[in-house]
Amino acid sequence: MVTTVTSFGRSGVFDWLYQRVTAVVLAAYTLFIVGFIFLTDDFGYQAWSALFQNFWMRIFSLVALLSVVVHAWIGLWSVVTDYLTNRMMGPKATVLRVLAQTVLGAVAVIYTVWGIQILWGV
């Protein structure tokens, strides 16, 4: 059995709670995002960049960026802990899970940082 230090909620209620409401935001911007594209009749860099020079646009990308963050973490910790566990990999599983855990963790901050210096630095 793996604890749940490394897990984003207290307990997988949490966790699941925290998928499903990341999913719903990603399916909102995805659908507005598709809907611009196609509902837009001069869709180029112009409409592009206005569209992203509103603040609510930046404020809707920064949460949809937030999400992708929270219900990546969430999955990918689901799928090590049922992976990488002492029986079906031996003993050197918590090793595995950790150092996992740990290149997953830092990527995802990576790519969070960096979204929001794109979001926001221009």
Contents of the next structure:
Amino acid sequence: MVTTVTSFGRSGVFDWLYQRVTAVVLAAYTLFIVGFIFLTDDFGYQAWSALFQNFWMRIFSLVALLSVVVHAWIGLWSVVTDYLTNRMMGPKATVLRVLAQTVLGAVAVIYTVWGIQILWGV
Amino acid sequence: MNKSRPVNLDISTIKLPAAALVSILHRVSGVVLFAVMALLLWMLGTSLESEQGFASVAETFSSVPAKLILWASLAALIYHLVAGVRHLFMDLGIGESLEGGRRGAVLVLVLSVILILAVGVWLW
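Return the form predicted together with the partner chain of this protein as a structure block, the form predicted on its own having already been given.
Time for the whole complex; same chain goes first.
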């Protein structure tokens, strides 16, 4: 089994599976939001805020938010390890790659906390 | 570390057929979308704050430069979604052959362009 992994899933197989499952969640969420905006008569603040008052909508949104973070982490890991390499960028690539992943990880954490604050905001 | 380790794919030396173009655009749009998340979260937070907040988000996207940013963001979303669905189909064993991969790639490009143009028309 492939052991060089994103350090997200336990192996490349789990990364692959997480990537697919989160993709399906995100596609469903995107289509739901687009559908809601187009199918709601008189779409505006009232309908919009009423939607997010629903407990299930907050859960659906939270799952979508976490899916973005997981999906993006695996995807960005692939991108970063393909392009920020010693072969393509010289000996400093490793430092640059670790730095890039640290920043991306921090942004992912900020998105998560920010999103939860919005969904269960004061 | 062994400096001349075997390389899986030397992507810097590969030409871009349709499937490769679809693949690299999928990556580019994915990176763009990660950045766009900040914009989406701002839109969600502000629009849910109050009636005025909702109106101010709508107001923000009335100017042409802001509309272009929104359009570019939606283009990344549409493209990433369409190309992602192709991946899911291929996981089910559909369009995995060389010719199938080519057709799927062209289909993704055509479909995305149509949808992105449609969204552009809707925005203006």
